[in-house]
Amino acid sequence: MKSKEIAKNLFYVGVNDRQKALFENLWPLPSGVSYNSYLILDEKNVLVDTVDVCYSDIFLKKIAEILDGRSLDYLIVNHMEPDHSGSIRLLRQRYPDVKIVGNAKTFDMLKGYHGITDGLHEVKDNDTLNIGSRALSFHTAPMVHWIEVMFTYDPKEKTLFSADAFGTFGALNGGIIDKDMNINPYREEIIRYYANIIGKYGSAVQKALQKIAKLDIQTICSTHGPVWRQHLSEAVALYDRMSRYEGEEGVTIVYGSMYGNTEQMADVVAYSLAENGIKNIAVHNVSKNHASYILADIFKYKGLIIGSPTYSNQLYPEIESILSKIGIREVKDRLFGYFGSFSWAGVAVKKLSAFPEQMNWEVVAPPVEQRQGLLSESYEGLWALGKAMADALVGRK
């Protein structure tokens, strides 16, 4: 089984998962996902991270083929999430003398997940490990996106092994390095991955970016998705922008609708936005579109407008769910508008009014509340809401 050589004596030994339907049992994987691992051959041979235990057989065969009878001296564990640490116990059984490199928090999890407490080599921030022609350095990156996360840097090949940072959804369909593939599908998936997996931890990402800015990095090896080289600066810039919650000029409209009346309201707002010069408009039916795609657009665009019918004297359940997911991620600095509908008792608008206060967001216009069907007064209010959002986005007075 031929493995890809990323640089001299640096090999890709990851695997593709096109079987799993949901990542973390939450987020759809229509194009699969990769679990990336890397093997460095030197005076001491080093494996960086492992893969999901479901793929351990393929993974171990790749390692054995490259080692070709040589020893495996070190396993560096940058991240203990089970999709990357799941094969550690089997690896240790195959290579009982391998030393496991990690920080104190790594080893606490290693004991909890695998019962492994011996053969450990602890490193701290900025420590190095000499493996021959390379002196690997370690850089802690807590809460990107688990507490034990660290990055490993190879100065010889100017390569950063970045754990989940800069990762994407999507299996690797032949190419491993970005220059060898059509990168367009991964551009959207890195946003969806960030919004759903990393999104809450913007301040931690900023600290990590400041830390690695001191390194001369020409290649980034993440644990998911392409190896970044040709598009490295694009991936880093995206993480920088998203971790600062800096939205593009555009609007995400999210609505729930049982019989189409609230949907009509959403369409009026969308028409108004377009007529007032906004081109980037994403409209999501919360009952049909998965939350992962909605959250990706909320991270992408500066404006957010939410519409809900009253449902049993509460918000529409799926609207309440998406609000919870946004709140968990502590999305900052959005322009907000909202509308609602009801048949005999209006509650949705009142419930929605608390959300921008909770998030400390700017409300661009008064909400619109519709009783039963769409009437001219509601139409005018919805049109005004769209115009107010457009004006706020482009800075019109």
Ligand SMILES: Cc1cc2nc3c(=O)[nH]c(=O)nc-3n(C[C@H](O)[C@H](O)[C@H](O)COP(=O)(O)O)c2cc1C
Contents of the next structure:
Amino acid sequence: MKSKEIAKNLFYVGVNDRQKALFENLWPLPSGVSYNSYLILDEKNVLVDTVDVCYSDIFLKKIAEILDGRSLDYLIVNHMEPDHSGSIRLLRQRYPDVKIVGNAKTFDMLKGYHGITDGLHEVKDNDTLNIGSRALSFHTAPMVHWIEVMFTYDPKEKTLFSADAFGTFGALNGGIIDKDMNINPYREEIIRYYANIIGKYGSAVQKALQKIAKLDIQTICSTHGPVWRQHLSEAVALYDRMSRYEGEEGVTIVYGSMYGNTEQMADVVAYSLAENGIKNIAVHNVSKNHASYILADIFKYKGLIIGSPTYSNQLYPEIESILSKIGIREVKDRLFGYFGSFSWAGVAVKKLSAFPEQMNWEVVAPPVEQRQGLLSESYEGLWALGKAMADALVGRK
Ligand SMILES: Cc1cc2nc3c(=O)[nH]c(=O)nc-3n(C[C@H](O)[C@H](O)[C@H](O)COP(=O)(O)O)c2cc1C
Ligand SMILES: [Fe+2]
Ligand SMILES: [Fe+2]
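What would the structure be for the form predicted in complex with the named molecule, rather than the form predicted alone?
And the full complex, kicking off with our chain again.
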């Protein structure tokens, strides 16, 4: 299995996973995912991160082929989540002398997950490691997914090894570097990856971006998806926007509905938004569309409108579930509207009203509560809700 040289003496030794249905047993992978690992040949030979244990066999083969009898001197562990740390134990068995480079938090997890406590080289923020023709530097990025995360910078190739940051779902279908492929399929998936995996940690991402702004970076090697070179500034700008929770002019409508009455309400709001000039409108039936796609749109658009029927004196369960997922991610600064339905004693609208308070969001219009079928009164309220949202979005209040 040939590996790819992506810069002089820098080799891609990652793998594709097109078998796993759900990343973290939660997030669908219709186009797979890659676990990226990189091997640097210098006076000392250095591996950056490993791969999921299911792919360790092919991974170890790739490494042995490039080393071609040379020693493996260091393994840098930028992230301990098992999609990247899963092969460490097997790697250590194969290369018993490899020194493992990480910070104190990395080593706490290395002990807990793999029982490894020896052959360690501990680094702190901004420390360097001379490997011959270059000194790699380490930059902690706590909570850019987990607490122990760090980035590694190679000043010679001006390359940043960024752990999960700038990663995306989608296996690598041949090409490794962005300039060698059509990156369009990754444009949506990088947002879905961010919203679902990193989304809660916006302020940590902002801090990490400020740190790396001081470095001269021409290539970003993330642990998932393409190596960013041609589209590097686009990827960084996207991360900057998303981690500030900045939404585009557009609206996500999320509704639950058992028999179509609440669904009709959602359509009225959508028609009103369009009539009032909004072009980006994503409408999600919460029971049908996977939450990961709904969350991606919520991160993308500044407007959010949620509708729920009353269900056994509660919100519709799937709406309850998506509210929890939005709450966990602490999505900031959305313009919000809501509506609901019932048949004999309405509860949904009242329950929904607590959500924008919890999130500290602006509510653009009074909620619309509908008893049974769609009548002209609720039609007018829903139309007004769509208009108010459109006005708030384009600042024509
Ligand atoms: C399983 C179930 C539980 C319901 N629970 C309540 C309730 O507690 N209070 C109420 O006023 N209506 C309740 N309803 C009625 C719905 O809220 C009402 O029919 C609403 O219009 C349904 O919207 P939909 O057509 O979008 O599903 C319930 C309906 C179902 C099917
Ligand atoms: Fe991770
Ligand atoms: Fe990861």
